[in-house]
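Next comes just one chain, in structure tokens: the form predicted alone.
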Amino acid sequence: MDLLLEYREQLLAGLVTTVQLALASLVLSVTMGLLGAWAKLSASRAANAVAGAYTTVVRGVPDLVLIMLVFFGGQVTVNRIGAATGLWNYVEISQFAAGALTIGIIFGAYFTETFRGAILAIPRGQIEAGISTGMSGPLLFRRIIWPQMVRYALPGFGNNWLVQLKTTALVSVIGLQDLVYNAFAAGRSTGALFTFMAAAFVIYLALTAVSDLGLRALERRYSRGVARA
């Protein structure tokens, strides 16, 4: 336990770190998710496609190939590029960003899947009930998809940030200095590396709790007045 507050600054640097890229990912995953599931439901061949192109090679790679390909081989592309056309000098991708980006896009086709099929589990009379009133697209997707869609995708949104969030974790093998990446220094640093291991355990295991129950509040919110079998 001594050492645990000895390194403490370290660890909730950690920590703070590994939240950070979470949601930054999350937020990516989102963006991408959503546009996903429009492009697979869309009239469009071409949209259609490139996502079905996008989920299949995403889910069909090692999340830690993904992370690395992006990291090391990005950074090289992107510089390659720079050089050849001159638009910009050397750029350098920081570890955070790499983490961010990787996890945002591998996500984002899993969320991709969980909201396309929480728009086809909405009644298909209630979107002809709406376009028959004269509702805009906008007004359509806010007022009737949007929050009959939360309602049906936050099982499967809960479960995909659950796993995103401790997938963050890979992000340590580049170099980011996240919990697992500085917990795993102070192990090796003082020669208890399982009771460093064991910290982050248990905080991993508090970050899944609180989202849990920050999850179990939003479903409740989003059911209120649906009857349950």
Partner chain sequence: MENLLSWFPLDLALIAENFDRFLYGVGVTLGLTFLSLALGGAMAVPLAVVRASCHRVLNPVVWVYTYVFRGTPLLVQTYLLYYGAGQFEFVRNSWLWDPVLSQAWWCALIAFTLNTGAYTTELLRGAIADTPKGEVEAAIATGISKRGRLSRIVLPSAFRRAIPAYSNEVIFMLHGSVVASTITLQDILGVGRWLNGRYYLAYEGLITAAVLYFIIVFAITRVFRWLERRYLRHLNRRREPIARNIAPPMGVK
The other form holds:
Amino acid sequence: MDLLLEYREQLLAGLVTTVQLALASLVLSVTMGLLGAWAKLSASRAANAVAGAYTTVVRGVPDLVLIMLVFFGGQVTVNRIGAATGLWNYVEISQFAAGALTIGIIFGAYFTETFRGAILAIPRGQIEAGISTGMSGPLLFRRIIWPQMVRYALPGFGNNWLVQLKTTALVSVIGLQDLVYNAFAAGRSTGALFTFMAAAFVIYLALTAVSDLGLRALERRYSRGVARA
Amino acid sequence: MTDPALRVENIRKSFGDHEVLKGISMTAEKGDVVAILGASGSGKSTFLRCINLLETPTDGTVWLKGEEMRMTSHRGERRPVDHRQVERMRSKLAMVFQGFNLWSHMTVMENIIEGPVHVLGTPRREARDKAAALLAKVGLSDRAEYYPAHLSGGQQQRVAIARALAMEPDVMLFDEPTSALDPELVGEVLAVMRALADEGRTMLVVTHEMAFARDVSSKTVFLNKGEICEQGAPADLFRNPQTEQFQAFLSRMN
Amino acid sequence: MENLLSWFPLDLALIAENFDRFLYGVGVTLGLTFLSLALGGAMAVPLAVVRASCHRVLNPVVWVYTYVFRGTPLLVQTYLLYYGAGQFEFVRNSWLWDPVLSQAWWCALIAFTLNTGAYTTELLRGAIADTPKGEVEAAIATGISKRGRLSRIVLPSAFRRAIPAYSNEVIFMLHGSVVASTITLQDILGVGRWLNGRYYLAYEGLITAAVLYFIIVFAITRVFRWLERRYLRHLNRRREPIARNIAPPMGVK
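Having seen the form predicted alone, please provide the structure of the form predicted together with the partner chain.
Following is the full complex, with the preceding chain placed first.
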């Protein structure tokens, strides 16, 4: 316990990085998810195909492989393009950027499915009722589709977020000084790896438990007026 | 004198403070078809479910061919003394449900032989032969390898009846067997039940089908608010209802 | 052909030369993934039955296990076991140390098993809870014993209902198995990283790994599609084929 207190700043810094990374990638993945759902539901064949390929690749390749590809390979690619075109000099992609970008894109695929399912879950009749009331497209989206979509998407959203939060731990493998990395470093230098990894374990558990409770409260709020199954 | 096929004495059932059954006693001799009528909430389904202990009655006793289903109290909760005895007696008290309740992951044939093979220990071959005969009887010989979800409601209910028959029950309990069916499918199920009555099966039928009660039953019982309000031969009962409640019920049903 | 190959941005010859290593990596990945799935799955069946029951002591105990293992990253679980166990002298002196706890492979297997066991338990619990009540009542009314109801009615139908969700669990366990490469094991990703490090490459090792994982996921998806066709045909025909839900089943819920 004393050891943990001694290293509390390092752990705290790691925790902050972890949360920042998770939130940054969440913003990206929700954006990607909305775009993906729109593409999957659109009438355009090309958009369907692109969105389909996107979710298939993400499902087919493990997160860490993609993170490493973006971090190591992306770096080289960006600099080769820079050298070839002369548009920019040597650029370094940070671990944080690589991690946020990759995890954001990966979970964008999961959010795509969540949002697509949520939109499909809205009873057609309600949309038709909106149209027949004379609502315009944007008004229909804002007043009828969006509020209901939020409700149907919440369980999937919560699930994705919890997984996403845990997935950020993988970015420590490419050297981002997040919670896992800092705990591991402290553990290694003090010879108390169990103590520090256990601390990381408990902190992650606290993060997911708090998220879980928050999400449940949100779900209760948004499921008003809906019969419980 | 032989024991009656089924005798129940003073069956009571409460859910919390609410007493649904207020002491029901009745006897069914072998070959009796007892139609149990009553408005919704009269406790008729609960009564049927108390007989085979799908609901544990708060009080009362059930005898099947003279054998008492032994009950005991444990920390204020009634429960059977011997669950093996209960299982054995249930296997002789086949039930047909309102919602069919076929096992959805089994084919029609598997549904019918499940009880005989795994409860009664009938050899599989013999059970299959018998099941085929029962399917012929309910008019579904060509559906043996279908899954329940691929059958109509009326067909599912006929399979459920075949499944009940396969146990060679002493008494058959029907819990509103036609209530979940589309009107045009009711007839096929009632026809099968009529045939069973003609064979001399002992049946307790909770139903809303007045014509069935009047024409087929040997005894009709009218339940009201958890009590037997009127009972007797259907011919008398339907011609001269004795109580206001039964009169009101009949006029509502017509 | 020569020209074409030299134009291609990846050094295919180098990949081909080291392909036997990648095959070894495939063996390690598949071995760890499917062994842990088998062990975790075997463990999950009784635990799910407990979770679906209302046992006053066991149910909360199992719930704590599944909550904890689903609420923390697999990477941290694996590190805790592999790096953490050695902190204690009594562990290092125990008979388990040399053959098991000091071995990366065993630590990975144990951590993966506990992890997938937790997810599978909850997934099965859900499937058991979804058993139509009437089907259980029909079994009771037929006189089938409690045991027979579980083994012949409830579990067979729950296993079938769980197939689509379980296919996700299998794929996510495969994804999760890359954690093995972080504790020195030469799984597919481990070999890919080794190749990149050995020849100072940016893509070859990782892209080969990505392709191999992709092929395995494709094969798993195919197998499950077949399983669903075979074991879920008893369900009503639906408009859409069995939900191809790609949402990860790893949340705490």
